[in-house]
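Presented as structure tokens, the chain that follows is alone, the form predicted on its own.
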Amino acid sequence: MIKIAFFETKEYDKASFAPYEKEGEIEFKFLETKLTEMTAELARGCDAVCVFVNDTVNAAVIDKLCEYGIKVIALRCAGYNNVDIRHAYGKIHIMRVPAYSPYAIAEHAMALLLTSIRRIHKAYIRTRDFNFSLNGLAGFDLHGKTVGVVGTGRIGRVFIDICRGFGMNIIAYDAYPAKDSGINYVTLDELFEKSDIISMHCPLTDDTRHMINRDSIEKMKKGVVILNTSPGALIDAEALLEGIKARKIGAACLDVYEEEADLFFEDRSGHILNDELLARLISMPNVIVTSHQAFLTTEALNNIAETTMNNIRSYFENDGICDNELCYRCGNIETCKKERKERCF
């Protein structure tokens, strides 16, 4: 019997994982609370925990889970910047879902862009009040505009394909360019200088944290539109707000926010928002914020559940070997396991 504790569980998580629960073989314990040092004890008696992007998996939490006999932490997401991978090595196995639906993320980015530049959100609100005026709703064509794509992994390349369909001029930056891709790579500074629209599709690392900052915004075109469906900390939110107030940034479309952990995925409509920076961003007429929902499609949820359960089964049924394990053993966190074809520890 494999017992799994799910933290930060929503109704859509339960629906997608429910088919994998089997009496006598796999038992689920769904918890609405986030994983923290205080809530880790709720996993006592389980063999594995399943966590999401805003759960805390630091050294203290890892030590507590080990104390309770937890063998596996299964991330039902691709990002792992909330996990202390170095501290976990030799103690507990970390697995993730490297790809669930690049189409979901890329399509949401384009949906945000179209909504913003064609003022669809404003028109919707107006017509609900039977206001059919077109004043203030003028947008601009995407055809012929230059879009700068930062990060050309699976999601970035799907977004590029979508932009090609609109007849856009595409330039891109990636620290590790995709070979023979036909993508027009430029330096990061050139991308900032030439792009009418900038879309972020890269992971959060020490090098990419606050990639969008005061200096980079200064290099951008006046009226640039910035999209972010990748980690929120890629953008310095204070610098972004300053750029918007200075009329340097024409619009911002954000599905993520650096300090979202205690806000997103929850209904805060009856509360005063203590995050003044986020409140000011949301109040701007040229800013659209969605609550980290880019991944939220039926296809993506099904893929997340399937891959997560396969990861857990691989550990318990395949001598601890899992292609999606994250390990600090050789310093190449994402690929070392695939090369060795053996247990990380």
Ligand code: NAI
Given for the second form:
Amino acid sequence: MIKIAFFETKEYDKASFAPYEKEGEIEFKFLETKLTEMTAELARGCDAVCVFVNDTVNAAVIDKLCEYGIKVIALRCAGYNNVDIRHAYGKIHIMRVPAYSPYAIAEHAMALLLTSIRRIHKAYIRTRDFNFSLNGLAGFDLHGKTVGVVGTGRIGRVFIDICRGFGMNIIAYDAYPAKDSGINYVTLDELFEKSDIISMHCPLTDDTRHMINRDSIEKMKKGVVILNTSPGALIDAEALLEGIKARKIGAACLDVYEEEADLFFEDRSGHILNDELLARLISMPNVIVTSHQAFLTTEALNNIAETTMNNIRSYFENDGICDNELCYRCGNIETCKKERKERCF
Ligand code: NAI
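Can you now output the form predicted in complex with this ligand? The one shown was the form predicted on its own.
First the chain shown before, then all remaining chains and molecules of the complex.
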């Protein structure tokens, strides 16, 4: 019998994981609360925990989970900047879902872009009030515009394909450009200078934190549209707001926000928002914020559930080797045990 504690669970998580619960074999404990040092105890008696993007998996939490005999932390997401993977090494196995639907995220980025530049969000509200005026709704064609894509991995490439369909000029920057991809790579500065639209599709690292900042905004074209469906901290939100107020940035479409952890995924409509910066951004007519929604398609949720359950089973039922296990050695060909088809530890 494998017992799994799910943290930060929503109704859509329960629905997609429900088919995998089997009496006497696999038991789920769905918890609405986030995983923190205070809540880790709720996983006592379980064999694995399943967490999402805003759960805390720092050294203290890892130590507590180990103390309760938990063997596996299964991330039901791709990003893992909330996990202290170095501290986890040798103590607890970390698994993730590296890809579940690059289409879900890339299509959401395009949905945000079209909504913003064609003012669909404004038109929707107007026509519901029988206001059929077109004043202030003029947009611009995407055809012939230059889009700069930062990060040409799974999602970035799908987004590039979508942009090709719109007849856009595509330029890209990646710290590790894909060979023979036919993608027109430029330097980051060139991308900032030439793009009408910039879309972020890279992970959060020391190199990418606040990649969009005062200096980079300074280099951009007047009227640039910035899209972010990758970690919020890629953008210095204060610099973004300044750029919007200075009329330098034409529009911003954000599915993420650096300080989203205590806000996103919850209904805060009856509360006073204490985050002045986010409140100010949301108040701008040319800013669209969705609350980390890009992944939320039926296909992606089903893929997440399937891969997460396969990851957990591979530890408990098979030889313990899981392609989706993460450790701080990942990517280092000399020390990575997975490269030799062995367990991380
Ligand atoms: P991926 O790993 O396939 O691609 C990431 C790309 O970024 C790689 O080509 C890599 O070389 C590049 N990269 C790494 N360091 C870089 C740097 N310093 N500068 C420029 N490029 C760099 O990842 P994938 O699956 O395409 O995901 C991209 C991002 O999308 C993830 O970091 C994740 O945070 C975000 N995401 C957002 C979701 C949402 O619901 N909003 C859901 C899933 C992922």
